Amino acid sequence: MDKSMLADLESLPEADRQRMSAMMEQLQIRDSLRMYNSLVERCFTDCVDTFKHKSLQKQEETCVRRCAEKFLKHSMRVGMRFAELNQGAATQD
């Protein structure tokens, strides 16, 4: 957020600010479940691909590790590279 927003948000009644505050957050956990889940099923459709097995066989395994990682070291990318434009636009106000 940049600072005219969180300027308006404090001049907001405590109640509204509680209120953002909480819908925030729900956003927030929103988005971490949507990534868990994407991360779950491409790693899941990419890496097993028999179930002979209870559990997963050791080259499974290794691919859904390295899926997750490359995974999350992308999401973490992307969102570095959001917060860069982000605070690139903050500066031309």
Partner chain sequence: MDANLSPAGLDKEQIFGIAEKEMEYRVELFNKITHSCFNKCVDNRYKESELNMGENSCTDRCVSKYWQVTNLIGQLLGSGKHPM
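Go ahead and give the structure of the form predicted in complex with its partner chain, now that the form predicted on its own is out.
The text that comes after this line covers the one chain and nothing more.
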């Protein structure tokens, strides 16, 4: 759907390309903030289950750290595979 459209965009004058990249930048900021929000939600849901205290307990903090690190590593791996597939570089098993 988009290949021809993106080709069209490359033929646009400089000013339009600038606007395009400003738009992408805005989308990336929004996306990063959403990713952050959903990461916090996931790790909170998976790691915090008791509410006898107002402060995070040591083991909850450890769990949150590991959750975030695992998720970020996972997310980078997905990003690499996703990029390969977007470039049609996927191979069969």
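Between two forms, the rigid core is the largest collection of C-alphas that superpose within 1.5 Å. Positions refer to the first chain, counted from 1. Everything quoted here is computed from the prediction, not taken from an experiment.
Annotation: Cα of K54 displaced by at least 2 Å between the two forms, core superposition.
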